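What follows is a single chain, given as C-alpha cells, in the form predicted on its own.
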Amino acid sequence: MDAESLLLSLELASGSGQGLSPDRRASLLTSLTLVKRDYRYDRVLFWGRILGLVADYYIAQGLSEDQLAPRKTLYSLNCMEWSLLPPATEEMVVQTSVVKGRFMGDPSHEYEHTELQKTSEGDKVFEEEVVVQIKEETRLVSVIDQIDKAVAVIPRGALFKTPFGPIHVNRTFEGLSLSEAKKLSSYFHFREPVELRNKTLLEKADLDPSLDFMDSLEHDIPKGSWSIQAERGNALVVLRSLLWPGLTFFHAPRTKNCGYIYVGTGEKNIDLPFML
C-alpha cells in the first residue's frame, strides 16, 4: 500500500484484522516520508509486517520511476529506524529453504542446520555432518522475495507501459468497475512477467500491450489459491491469498484506492493443494 495514503489504506484493509496501533501509524507516516526523501525514491510502499516471537519486522519498499525495476526493501523493528536489506539471490532462497518455523524477531539470530557432506580419502567415501549457520536477516530477504513473486497484486490499468519500455503509474486510472473487480482476470502479479513470455502470438492477439504486460492471477497454480469477496455493500473488493496466509489485497471499485499488505508469520501454506 502506498505510504502517502497509509491511513486510508489501513482502514480499507482492516476487515482482515490487519491493523496498527495509533502510535505505530504516526511513526510510520513520519518515518516513511523521511525514507522517501533520503533515499530519493519515486514511491514508498508499506509492505506489511512479519510476526516474530520476540519482535515484529515492519517492511517497506522503495520504487524507482520504472515501477517494475528491482525494488529496494527496508525493515524496521520500531517503525522509526529503517535498515536496507540486500537484494535476494537464488543462492539465498535455496540456503534458507531448509529453515522451518517462526521468525524470532532478531536479525542477528542464527539458525543451525545439519547437512551431510561427502568426503573422499583415496578410494573410500565418507559422509560427515556439517553444521551450517543461516542468519535470520538472510531468511527475511528470501521470504519477502518469494511473497513478492508469488502474491504481490495490482489491478489491470493501474500501470501502463510506454513504447520506450519503462512502466509508469497510470494517472488516468479511475478504478475497475464492480463487475470487473469481481474477476480474477482483472488483477496482475506486480512483478516482471513469467507466463506471458510463453504465450503464443494467437493468445496475445487480444491483449493490449500497454496494459496487459504482466501475468494474470486467473492462471495461478494451484487453481483456487485466491479468495475474492465483496465487502461493505460492494464498496470494497478484497482478495486473500491462501498460499501465503496473511496477504490481503483491497480495491474500492471506481476509485484509485487499492493496495496490498502482508501480516503473517512468513510461512507458506505448502498443504494447500491437498486442501482444495
Second form
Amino acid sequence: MDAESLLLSLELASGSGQGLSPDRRASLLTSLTLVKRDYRYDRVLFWGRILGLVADYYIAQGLSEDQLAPRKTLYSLNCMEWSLLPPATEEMVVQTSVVKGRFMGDPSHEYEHTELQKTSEGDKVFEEEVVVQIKEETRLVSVIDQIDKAVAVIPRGALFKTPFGPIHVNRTFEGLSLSEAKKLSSYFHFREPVELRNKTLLEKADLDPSLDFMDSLEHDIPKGSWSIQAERGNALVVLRSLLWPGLTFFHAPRTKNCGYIYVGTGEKNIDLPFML
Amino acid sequence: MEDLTYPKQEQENQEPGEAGRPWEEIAASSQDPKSGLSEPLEPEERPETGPSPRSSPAQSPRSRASTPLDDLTGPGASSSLSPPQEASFSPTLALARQEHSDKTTNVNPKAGTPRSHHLEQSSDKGEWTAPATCQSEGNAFQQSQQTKHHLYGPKDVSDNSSKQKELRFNIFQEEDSNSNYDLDHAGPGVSEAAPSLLEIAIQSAKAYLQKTSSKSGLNLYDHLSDMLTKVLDERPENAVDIIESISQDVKMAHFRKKLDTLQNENEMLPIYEIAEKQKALFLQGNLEGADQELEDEIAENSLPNVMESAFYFEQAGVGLGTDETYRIFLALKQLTDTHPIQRCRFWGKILGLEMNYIVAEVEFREGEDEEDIEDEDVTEERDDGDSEAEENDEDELPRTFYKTPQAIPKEESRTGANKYVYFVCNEPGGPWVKLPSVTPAQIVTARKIKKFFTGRLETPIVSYPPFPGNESNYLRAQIARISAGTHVSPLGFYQFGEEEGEEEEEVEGRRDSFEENPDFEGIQVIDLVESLSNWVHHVQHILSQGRCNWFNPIQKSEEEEEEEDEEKEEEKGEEPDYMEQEVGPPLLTPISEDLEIQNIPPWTTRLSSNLVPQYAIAVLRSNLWPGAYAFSNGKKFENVYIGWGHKYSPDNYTPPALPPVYQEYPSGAEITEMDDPSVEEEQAFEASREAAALPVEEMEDTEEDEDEENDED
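For comparison with the form predicted on its own, would you give the structure of this protein in the form predicted together with its partner chain?
All chains and molecules follow, beginning with the one already shown.
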C-alpha cells in the first residue's frame, strides 16, 4: 500500500484482522517519508509485516518511475530504522527453499541444513554430510520475492505502458466498476508477465496493449487460490490469497483506493489443494 | 510576389477605416477575440514564406483535390463552433503555435498581415473579390497556405496533429463566420474563379473528419473539440501524457448518460441492503420504554465491553477496524436482546472463501437453552439394526467380525466441549445462527482434515475421512478446538470452586468448574511477558477421544454382552478388555507446559510497545493456532481469534491412509480356497486311488488300512 495513503489503506485492509498498533503506524508515517527522501524513490510502499518468533519484520519497498522495474526492499524491526536488503537472485531462492518453519525474527540468525554432498577423492566417492548455513536475511529476501512474484496484485487500468517502454501510474484511473471489480480477470499480477506470451492470438486480439500487459489472476493454478469478497455490500472488494495466507488486497470500486499488504508468517500454504 | 503583397498588406493595416474594405471592418469586429490568434500567426508564416517554393511540389497533390464551392460553405456553416469556444481555443492555439515555432526571433509584427490573410481566406471562401490585387493576394494567400501546410506537414508525425488540425479548423471556423458576412457584403464584386485546390483539400479533410462513425455515431471532429474543451476546462498537469485516457473518458461520457439508470441500480443494490440492515442495528436502541427498562438493561448487562477489548487489541496490532468492531458490538447487543443470555463474548472472526463468520460465545441463563437430542438417537438405532440383520443371516452367510465402533456420546450441554453455545453471523447486521453442539466424532475427524470454510453453513464437507456433518458442524468443531487450545488467562484470575470430595469419587478425577477469583490482585505486565507460567488455560483440554471428560466405552459393551446370544461372545474376543483412560492436562494448567511444535515455542509473548513500557500491555500470540491472541494489562484480559481456522503445522498435511482391507470372514475350511495341485501331486493321488480301488474290489478287509494310507497322502 502506498505510504501516502497509509492510514486509509490500513483501515480498508483491516478486515483480515491484522493491522498495526498506533505506535507502529505513527512511526511508519514518519519514517517512510524520510526513506523516500533519502533514497529518492518515486513511491514508497509499505509491503507488510512478517511475524517472527522473537521479533517481527516490517517491510517497505521503494519504486522508481518505472513501476515494473526491480524494487528495492527495506526492512526494519522497529519501523524507524530501515535497512536495505540485497536484491533476490535465483540462487537464493533455491538455497532457501529447503528451510522450513517460522522466521526467528533475528536477521543474523542462521539456519542449519545438512546436505549430503558427494565429494570424490581419487577413485572413491564419499558422501559427506555438509552443514550449510543459511542466513535469515537471505531467507527473508527470497520469501519477499516469492510473495511478490506470486501474489502481488494491481487492478487493471491502474498502470499503463507508455510508448517508450516504462510503466507509469495511470492518473486517470478512476477505479474499477462494480461489475468488473468482482471478476478475477480485472486484477493483474504486479510483475513481469509470464503467461502473456502463451495466449492464443484470439485472446490477444481483445487486449489493449497499453493496459493489458500483465498476467491476470484468472488463470492462477490452483484454481480457486484467491478468495474474492465484497465487504460492506459492494463498497469494498477484498481479495485474499490462499496460497500465501496473510496477503490481503483491497479495492474500493469507483475510487482510486487500492493496495495490498502481507501480514503473516512468511510460509507458503502447500496444503492448498487439500483444503479447497 | 511576396514583395507585392506585403506592402499592400501594410497599406491595409494603415487604413483600417477604408470603406472599400468592408470585409476588413467586419473582420476587425468579428475577429477581435482572435487577435491573439492573429499575432502569433504572423511570425511563423513570415519566415516560412522563404522556403515555401520547395514545399510546393510536396503540397501540390493536396491542392489538386477538387471540391465544389458549395461544399465549402455548407459544412462550414453548419459546424461552426460557438464563439466562446473559439475564444478559448485561441489562447492555446497561440501558446501552441509559439511552442512549435522555432523562429520567433524573426518577429515582424505587421499586425495587419494575418488579418489580411484571413480576409484573403475568407474572400477565397466566398468568392473572389473585385480588387485588382485579388489575384496576387490570392497567390500570396496560396503561398501562405502552402507555408502553413509546410508548417504543419512535417509535424504531423508527432502527436500534435490533432491540435494542428484544430488550428486549421479554427481558422476555418473564423472564416466560416466571416463567410456569412462576406456573402452579404462582397456581393457586387464577385467573380467566379476556380477555388484554390488547397482550400478544397482542406475542406475535404475537414469533411472527412466530420464523417460520422458507423459504429458509435460520433465524429472525429466533434470528439476532438470535446476533448480539447475538457482539457482546457480541467487543466490537468502534463495533459499530453494522459491525452489518450482523456479521449476515452470523453467517449465514455457519451454513453454513460443513456444506460445510467439501468446498470447502476443492480450494482448498488447490495450496498443499500447492507446499509439498511446496519441502520437497523443502530436504531434498535431507540426502543420506546420507560426509564425503568433502561435501568434494568444497565443492571443486567451481559454484553461485554467489546470496544474496550478492541482498544487493547489494537495496541497489539490485532483487530478489525474501529467501524467494524462497533458494528459487531451492536450486533452482539441485538443478540443479547433477543435471546436470554447470561454471558456473551466476542469470540472472533473466521475468514472464509466467499463470506466470513463472526462468532459470539454465549452462555445461556439457567434452564433456558434448547438441546438437540436427535443425533444420538439416530446412531443408536443404526447399531440395533445391524445386529438384527446379522442374526437372520446366520445360517446362510458367514457372519462378519466387524462391529461398528460404538459412537461415543457427546457431552452434555454446559460441560466440556459444549460448555458454551456459539452463534455466528456473516456480517454484522445479519441474522445470528446458532451452531449445533459438537460431538466427539466430529472433533476426531476435524483433527484429520484441513478444509477452508466457504461462508455458507450448509456446505457439505467432502473429505477423507468423511466428516459427519456439514460446514456448521465443522465450524463448531474448529471453534471447540481453538478454544481449548488457546483460551488463556493470567494465573490466579480464575480459581477452582470449593472442593468437597470431588477428586476421589468421580471417575474423571478432574475439576471442571472454576470461578473468578475475587481476590485477584493482578500480575505485573513484565512478568506476564517474561514467563509463560503466569498464564493458564481455562478451557478444558479435549482428549483424543473427542471429549473433555473421559467416557469409557467398555462399560456399555459389558451390558450388551449379557443381552446378546452366546455365539457372539466369540467375536468379542478381538476387543480389548479395557481401554486406558485418556488423561489430559488438568484445568488451569500453566501454558508453559504446552508442547512445543518442533522446537518452536507454542506461544510468543510481546509487550505491545517498547517506546512507552509503563503503559504497555502484554500480548500473547499463539504459534499453534495462527490468529489466536490474548492480551492482559495485569488486571484485565481477553482472548480473540481472527484467522482462517486452521492449526499450524510445519510439515505438509497428508490425508490419513486408508485402513487395510478388513478380514470379514473367518478363514475356515468351507471358504478357503485350496491351491490347485501340481502335476506330480495329481499323479500320486491318482496312483494311490487306483491302488486303493484294486484291493477294494479284491479284498474288502484292507479298506481301512488303505484308507488310512490315502489319508496320509
